[in-house]
Amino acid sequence: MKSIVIIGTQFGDEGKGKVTDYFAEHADIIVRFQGGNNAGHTIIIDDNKFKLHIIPSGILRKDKKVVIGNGLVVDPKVLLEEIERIEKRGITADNLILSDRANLIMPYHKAMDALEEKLKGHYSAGTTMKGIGPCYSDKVARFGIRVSDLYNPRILKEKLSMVIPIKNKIFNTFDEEIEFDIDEIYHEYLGYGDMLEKYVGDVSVILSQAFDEGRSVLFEGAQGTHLDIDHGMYPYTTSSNTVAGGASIGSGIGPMMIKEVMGVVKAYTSRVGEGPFPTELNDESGEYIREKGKEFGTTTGRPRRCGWLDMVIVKYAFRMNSLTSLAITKLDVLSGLDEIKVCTAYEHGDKIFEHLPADIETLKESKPVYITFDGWKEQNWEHISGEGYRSLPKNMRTYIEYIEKETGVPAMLISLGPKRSDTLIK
């Protein structure tokens, strides 16, 4: 393994932690490519559990360096306070790189994020009001804080004192009572400069000097490929580009250095927040595969929304990111259900849809096209993890195969469960 990257292929929370926790194992560098900490990664060693919300899942090897790369925009407190987290429970941050070309989430950041909310009514997208939207418009618009701004401080004088009093008044406007203040936000964040300093570095170099060397490096998604800003289901997505592609531009490096895709499919489907959702499951089987999935947001403890695998989504994500191989996961969630079922088109009037319609009324309204599979039996998936391929229930192997011969990409992980332990190679 010299570089692959690992992407969710629906909307996030299909088990990119664990998978690139594991893989991890055989690489050099692990590195986070865009985000920020609305995403949560939740990884379970032995009876410990750690959750991730800006530290790449790599952390929790030994000897490896982690990456958070300039397509990140970083909360400064968050991620001190997981750094300090991670320590108190015997995980050394020492490897741990911040990209001096990330974006930083300001105060008035989460703000904006709470009042434009409000203010798109229906097209609310259900954010997390981390400031990850925002942060990502002011980096567009080139009024962004950057990592290596909190090193002159003459520079990040000059940006606030430009940016915040354009901020100030756009919530007076809409009568927010919220005044910021430029002298109390600069010693802060040159305080946040300080303790980071240690961390910073040029993510691009370090990782050309890596690849020269002949370092494997995996690059980790942070939510799935249908939240990606230009080809998820907009507006109903995050604000960054989680495709393949975006590990590129998120780290600094070319477009040949990648040379290996892995989709990471959950057997279901689940989704926080609004948006289309075509095999969304509002009934008993719906609330049995959240309960046993337990599926509640790492960041949030929101409930997700659950439904059946919906393979036009999969497909799609194979179609943007060119999937070489695939790690299917939470199969073991599907456990004791008599019949399974999956979405391979959707139906809207008189039209039958196989690929993803951009349309979001026409994804609303459209009605899933459903093949039904046998169910299996509850297994000691602990046990079965060790025996192999072979010993999985054959019903499971259908699903498994027809997922692969569907997408024309060989499953090379089967995750049975939540902990490392639980993981197959196929």
Ligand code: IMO
The other form holds:
Amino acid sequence: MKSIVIIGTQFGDEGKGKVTDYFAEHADIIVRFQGGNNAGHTIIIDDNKFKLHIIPSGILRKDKKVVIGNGLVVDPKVLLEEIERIEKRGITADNLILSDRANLIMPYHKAMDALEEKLKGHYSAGTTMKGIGPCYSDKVARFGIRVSDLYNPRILKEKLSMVIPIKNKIFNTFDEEIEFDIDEIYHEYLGYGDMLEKYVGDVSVILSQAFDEGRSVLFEGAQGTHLDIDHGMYPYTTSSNTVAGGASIGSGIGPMMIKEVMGVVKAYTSRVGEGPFPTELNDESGEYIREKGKEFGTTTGRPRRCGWLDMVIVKYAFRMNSLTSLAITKLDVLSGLDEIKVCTAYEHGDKIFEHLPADIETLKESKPVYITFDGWKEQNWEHISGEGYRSLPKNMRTYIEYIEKETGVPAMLISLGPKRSDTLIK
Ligand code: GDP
Ligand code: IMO
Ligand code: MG
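Would you mind generating the form predicted together with the ligand now that we have the form predicted on its own?
All chains and molecules follow, beginning with the one already shown.
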């Protein structure tokens, strides 16, 4: 494993954190390349549960370098709190590197997130309210404040003096009683700069040296393919490129450096926030999956919408990401059901769609075309994980092999529970 990107094939929360933690054992460096603290990655090792939002999941493996790439939007306060939280639990953040080119989430981004969500009406995506969209907007509009600005007080002051009056004017226009103070934010952020300075580095140079030395690099995706700003169900997406190509842009390496792409496929589908969800179940099957799968947001605690596996969206993810392998997660959650459905196409009027339509209204109105699989019974999954692939129930193997056949990609990792130990390599 010289360089692998792990991405979500659905709407996020596929179990990327768990899968990253599992493979991080064999990597030297683990890199996040997009998103921010909208992500929530839960990892369970024995009886210890860790929730990470901005620090790569590799932090839980000893002696690994973990990197926050230029493609992220970083809330420095949240990052410092997360460092403190893990260090209190005996995990050192000494090997953390923060890109000097990452953009910073500012207090006005969070306020703007709330205002924009309110103004958007039914176009609101139900964001995590962490300021992600407004921070990426400012990056693209070239209003952004970057990590390196924290070490050039003159530039920081100049940029804040330019941008804050503009933001205040916008808030005032919409009768928001919000007035951000240039000096206050300037001093607050210089303080964050002091505390973060020991982590800051040039990620592109560090990764290039690592490749020259033959080190293994694992790129940990956040969100999922269908939340991608270009390829997701726009505008019900996040604001970054969540697909594998984002790893190159968001860390400063050329695309030829990526050798493998693993797509994490949850055995069913979940979505948190607004937007089309053709296989959503608003009945007791959906409730069963939500309760059994503990489908409540890691970041916001919101109940996740649940539904059957949708191969239209998984196959789209195959195409977007050049997947070379799959990790299939949460198969244990489906146990106990007599029948399990899988969507193979969408029906809209007299049309059948085998590929995802771009039009958001067509997507919202599309009805899934299902095939049905026989279910499997509850088992001691931890025990079975240790026994290997052949010991899985026959119907579960049929389900896994169907996903492999439809995508044309082999499943490498099978996840049968939230713990590191509930995992098998096929
Ligand atoms: P991520 O955002 O893709 O990293 O996924 P999250 O961590 O937000 O959500 C996945 C949830 O499912 C977490 O609570 C994990 O602990 C849990 N999980 C991961 N894999 C499995 C699995 O195979 N079975 C079960 N039951 N839970 C899992
Ligand atoms: P992980 O990495 C699931 C969703 C939000 C909202 C939309 C835009 O844990 O898989 P944003 O705050 O990014 O502007 O919100 O995207 N969303 C996620 N859904 N998992 C995530 O991350 C998500 N990050 C953002 O719910 O619908
Ligand atoms: Mg998550």
